[in-house]
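Single chain ahead, by itself, as structure tokens, in the form predicted on its own.
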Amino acid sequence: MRVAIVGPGALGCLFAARLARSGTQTTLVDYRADRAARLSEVGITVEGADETYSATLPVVTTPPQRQDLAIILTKAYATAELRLPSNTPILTLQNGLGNVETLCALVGSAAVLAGTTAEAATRLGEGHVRHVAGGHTILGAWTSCNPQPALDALTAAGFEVELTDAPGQAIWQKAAVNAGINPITALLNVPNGELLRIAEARQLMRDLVVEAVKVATTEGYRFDRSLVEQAEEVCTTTADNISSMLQDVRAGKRTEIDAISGMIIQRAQVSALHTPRTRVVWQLVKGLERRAKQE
């Protein structure tokens, strides 16, 4: 099978490494010519908690064609400029919101399978990631693709994989729980598990899950557990892991704050929602953004 993975940072170097060394004929895309040259060359190192391991494939600016699934790992607001073959299903396992309708735009709802992934991983350095907790990938088709393949692929690779007939509702799960977890780790500059031992911080990531929970009830969405117990969980299995809003926060890069909390927002007004407390943590990253900027 052949798989392109479309986006080189920790996930994107974490899910071509295992898929590379399950045999799986892998091709790692960056749309940076220089890293690319140079990953191609050193290849990619993962640290687990009970192995490293390097796998060296491919890394190219544009997705090859000819492809059996391209799976898109990059970051949300990079979505609407991806370069993508044609005729290939094409799956999103990205953060936040707003991602599946992009693509849907962009290569037809045929095409498109969507999921979430809650696998951490922190990059160390230019295909150097630390793989810090395993999680449950989560994915179905957006309307008629088949998942088969991209399941298949993914299990053989050592990933713990379920199919779903709404992944929508999989997708919102999870940029509820994110809308709780990475802007406040972003802001305290603190790993996840510093959020529950932090009284005022636990009380406002569990505001911010109801908050989002909110909006995405107005869009017929039903959870069969508590996400506020949920994120908690996250925070508790993933205690060590520095967010990516906060990795892109210490880089001095852009967040992915307005396909989370900045999608609720927009969401919330549909349905003339209040969401203050989401308004105020985005407001605040987006400070966070433009003063590295500026810096």
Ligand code: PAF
Given for the second form:
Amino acid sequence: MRVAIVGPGALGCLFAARLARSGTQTTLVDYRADRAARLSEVGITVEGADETYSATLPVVTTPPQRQDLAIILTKAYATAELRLPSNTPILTLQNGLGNVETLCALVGSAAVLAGTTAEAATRLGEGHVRHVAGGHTILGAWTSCNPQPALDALTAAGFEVELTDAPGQAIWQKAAVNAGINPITALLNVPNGELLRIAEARQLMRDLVVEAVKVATTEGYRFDRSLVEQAEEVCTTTADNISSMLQDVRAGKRTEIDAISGMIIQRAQVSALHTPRTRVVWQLVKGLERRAKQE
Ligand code: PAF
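Show the form predicted in complex with the named molecule, please, because up to now only the form predicted on its own has appeared in this conversation.
Now the full complex is given, and it begins with the chain already shown.
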């Protein structure tokens, strides 16, 4: 099976290295030519809790044609610019809301698989990541794409994968958790676990998740367990993790705040719902982004 991983961030490197190690013909796509050339040469190293492993694989700047699957792990703001292989199932495991709709516009909904992953990884350097915590990957067809080959390849690579008939539900679930954790960790400059120890931060996280769930409800989604509890659980299981948003802020990069809090605000407006806390954290993180640009 030939799989292209699009996006050389921490999760992209983790997925690429694991798939390559399991014997899948894997290509990593990195839009930056200089880095792609270096990664092709030195490979990717993953530090796990029990083992460290390396994988050497081709790293190219545009997604190759004739793939059996492309997994999109770029930042959400890059989705619209992707040049994707034709006649290939495209699986998005990105953070945030709106990626699926953008991909459907690019390649047609019949080629789109969607889902989420709770795998947590931190970038230690170029092509060097720490696998902080394992977690479920959930995926399914957005409309009619067969999810079985993706399930088989990821399972063979050692990921815990589950199929769902409702990938939109899983995406909202993850987005609500991210809407609670990511902006506050970015604003307070703390690892995820600290949110449980700082009373005000914990309350704000809970309030943000509740606002997100209210918006999801207007779109017809219902959750069989409390997402507030789930967000707190994620803070525990990834206590030492630096959230992806804080990693971006520390690196002076653009964050995914628009695809997380920004999309929640946008979708709330459709039903004239107020999401005041979400708006404030969105404004503050945008402020951090602007300040980084000016420095
Ligand atoms: O974006 C992230 O960092 C992750 O989705 C999560 C779950 C918050 C863990 O760090």
